[in-house]
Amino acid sequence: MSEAALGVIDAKRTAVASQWQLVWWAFRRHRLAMIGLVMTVAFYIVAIIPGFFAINDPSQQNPRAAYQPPAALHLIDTSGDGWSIDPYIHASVLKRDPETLEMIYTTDPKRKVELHFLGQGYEYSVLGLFRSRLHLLSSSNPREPVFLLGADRLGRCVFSRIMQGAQISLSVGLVGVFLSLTIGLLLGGISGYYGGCTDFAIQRVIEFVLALPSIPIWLALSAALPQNWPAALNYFMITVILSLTGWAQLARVVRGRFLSLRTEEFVMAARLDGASESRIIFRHMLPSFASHIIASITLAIPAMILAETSLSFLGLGLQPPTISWGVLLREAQNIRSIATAPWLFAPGIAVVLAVIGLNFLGDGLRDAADPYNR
């Protein structure tokens, strides 16, 4: 078929798709879209269920295994007649340096700690609904130590923990983004809808929400939650706490396109109609730039994630026994923490990688919506 049919066909489809179609086929062109896709899938697939993906329990402290480096994983097990796909490590042994007289660990290749692939290893609940004992990877010696990126100075696993901090630390993106979203498309469509003079009210408001110093305000604010109050609860207002300013910025996007909508044809005709004031906004309007939502919702995930990171490193977030990827980063706070156990620094990798996947789906999402880039 030629080039000018395959044409033809394109834009007899284009004219009858919908909006959400339209959108759906441009983010499918943008690479980095699509990768930042499954990294944020995979993220919160691991934000779901942490405790398969975790190895040791990641409460679990283990003196004898204090600093104990990342082990070496081994895919292939070549030492039989053949070769063959099992998942095995050495384990560590701590011996002391006889020049230095430093306890060091060392891995004694005569002893094999040999991993299973869907196995059985500690329980852990699901969601609050169930309990289960299935991981992706358990060890077959549970006397031995599983620790892929290493242990912090507690013995305990830092791979676990930063499993089960995804859970804090994504979560806290969404349900902050859910109640700016709220707030945001409250106001601002209220603001852009009836005018006047709660138009101005609202929008002096919104300047002087964002006249605030938002890195100011966040610590001033943690700083006044009392340090007696149960993990829960401060995890909630953690989360609103965040929220409080990331609102104003999606108020006034909302304000706009609803000032630009309210004197389009399809909103008359829907008034002329009878249609109530409730149906001409969440029937008419707001889907009409619902991808642009999205798009500013995805975009703003990572900003709360990574203020959450920043509280609770600075101690002044989420504290222990809370697991966060804020709260496993302030074991790397120190120099001598630095020279001994590099390796603490893991959860701020996954911390880089998570925001690097949603910007680039947020990315994709804005240029999508965009009707001029098709």
Second form
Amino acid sequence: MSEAALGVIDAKRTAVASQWQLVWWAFRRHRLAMIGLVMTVAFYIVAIIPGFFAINDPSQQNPRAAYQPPAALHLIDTSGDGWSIDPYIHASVLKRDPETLEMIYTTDPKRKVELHFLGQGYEYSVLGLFRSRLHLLSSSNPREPVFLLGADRLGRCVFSRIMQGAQISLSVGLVGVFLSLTIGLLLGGISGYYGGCTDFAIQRVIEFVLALPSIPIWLALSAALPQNWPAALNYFMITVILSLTGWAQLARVVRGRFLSLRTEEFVMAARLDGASESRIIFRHMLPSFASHIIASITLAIPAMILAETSLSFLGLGLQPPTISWGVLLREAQNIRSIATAPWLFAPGIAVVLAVIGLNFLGDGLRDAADPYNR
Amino acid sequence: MLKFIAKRLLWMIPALLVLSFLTFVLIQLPPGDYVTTYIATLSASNEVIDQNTAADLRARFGLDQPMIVQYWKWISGILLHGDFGLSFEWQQPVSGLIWERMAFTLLLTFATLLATWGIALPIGIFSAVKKYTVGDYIVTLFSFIGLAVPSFLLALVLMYVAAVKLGQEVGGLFSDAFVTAPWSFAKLWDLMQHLWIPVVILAVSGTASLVRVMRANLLDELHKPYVTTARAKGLSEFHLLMKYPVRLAMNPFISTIAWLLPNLVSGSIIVAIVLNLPTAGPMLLQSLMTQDMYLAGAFLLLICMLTMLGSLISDILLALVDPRIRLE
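Now that the form predicted alone has been shown, please provide the structure of the form predicted in complex with the partner chain.
Then the entire complex follows, led off by the chain already shown.
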């Protein structure tokens, strides 16, 4: 089929397609954005049910496994006749160096610890709704814990802790963005819709907030949080702190959109038709820039995730019994622990992957947000 | 132009006043005060302070007065005498502690700014001109990774590589021998050898976003008719590129200083803490933790001022480059 013929069919389809269909078609052409979408969905599935993906109880300490290195996962078992898909690891053996008393881990190639797909393991709660024991992978022998990404200082499973940390780290971004969006939509909307003095005053406030250096302000605000607050309250306050400086960007985007739409013919037509203010805003104006807003939100989430990680890493964000990626990275704070246990960097890789995924997604959404503009 | 600058400078006065008050409220927010922290430190080493001594200490530091009085004392001291107060923890005037650190912070910021632009401009141009080639995809991939890696993580990894793999000492801005030595060429050279690590770390994320901006800007320009005209005239491709589209694409690029400078100042804080640099970051964190309020307040105020100056400079540059903005 020639290019021209394709164009004709495209034109026929686009003529009747809804705006969201157009956005989706434009988005689908963006290969990196599709990868980003898949990555983001995968990460948020883990964040919803981290317990299912974890292997060991993330808070379980194991003195005999301090700094145990990652175990190599073998997916295909060739020891029997032929081969079968049957994941296993070699059991690890702990020895002590007779002179330095240093712990040395070796693997025993003869002893296999088999892993079961969808097997039973420790009990976890799914979003506080119900409890389950089902795991994607579980060790066949509870006395032989499986450390796919090694263990930390206290012998806790790094892999399971990363899975569990996804819940907090990824939701901080969502909750924070939701809060900033609420403030940003409200103030940006008022500012852009009414204009005049209100606009001037709100613009000065936005400029002021944007001029503040965010990291020192975050440091000061989170240093102000009492250390003994319950984890849930602490978590909520951190998201509030992050959104305090984040809303200004969104408010700016919303205002710009409102200003440009205010003079459009269809808004004028709606007004002449006698539509109420709220109907004009929510029925006519909001849908036409919703895709832009979604794109800016998607780009704001990774920034919040990075901010939480940095704050927790410095010890000013979430506090240790809570598991987030930033808290996990505190374990990798000094050169000595990194040198002895480089796998403690693994939560950092999770952060990078999640942020890349969201950035790809946001970038694609931004390009696709205005399907008429090409 | 002068009117524009004067207007912006006048705007900074109320902004700074609000800012100083906010800063003060902010550092007063934590429950307790420096005396509480002090008592906690003492009781950790099994020393007990009775209520009277604590009250005496509070009275001496002026911590028993209402906040507004404390604020007035603080801000009038700064405005009238240039006196930033006394650091409780160091038992020294704040002004003696901060200037050297602020100077190093500025040095680090400018070195990073130069590095960022030096790297981002050519790469951005390359990426736009060679759109959708393997080189462009590699640049794009790396710039996304650069955006996604938290600076402290990059600092840790570089520290690990430098210390464990290369056996080079990291952290700080000087070798032990030069920390207290007077300024000399040897000391300057030593500084250069240490400075590159934080500069590279800070430049990575800034470069990543600037490359994206430059690429997008230049792509918009490359298809304009004037490019075709210039090409038809027989201008060499390089000459043509540098003379017209790059110059126009630079325009939005300059406006990014407005957020580049504050981001660098902010971002340098975390990197400085990880690398233990003698800049504002580590001392600010420490003073916030111990509620050494005048020290923390001075740092916060100065960093906010730097940020505002940064956006002013970018606005002036932008107005110089773009006549449309000047006329507004």
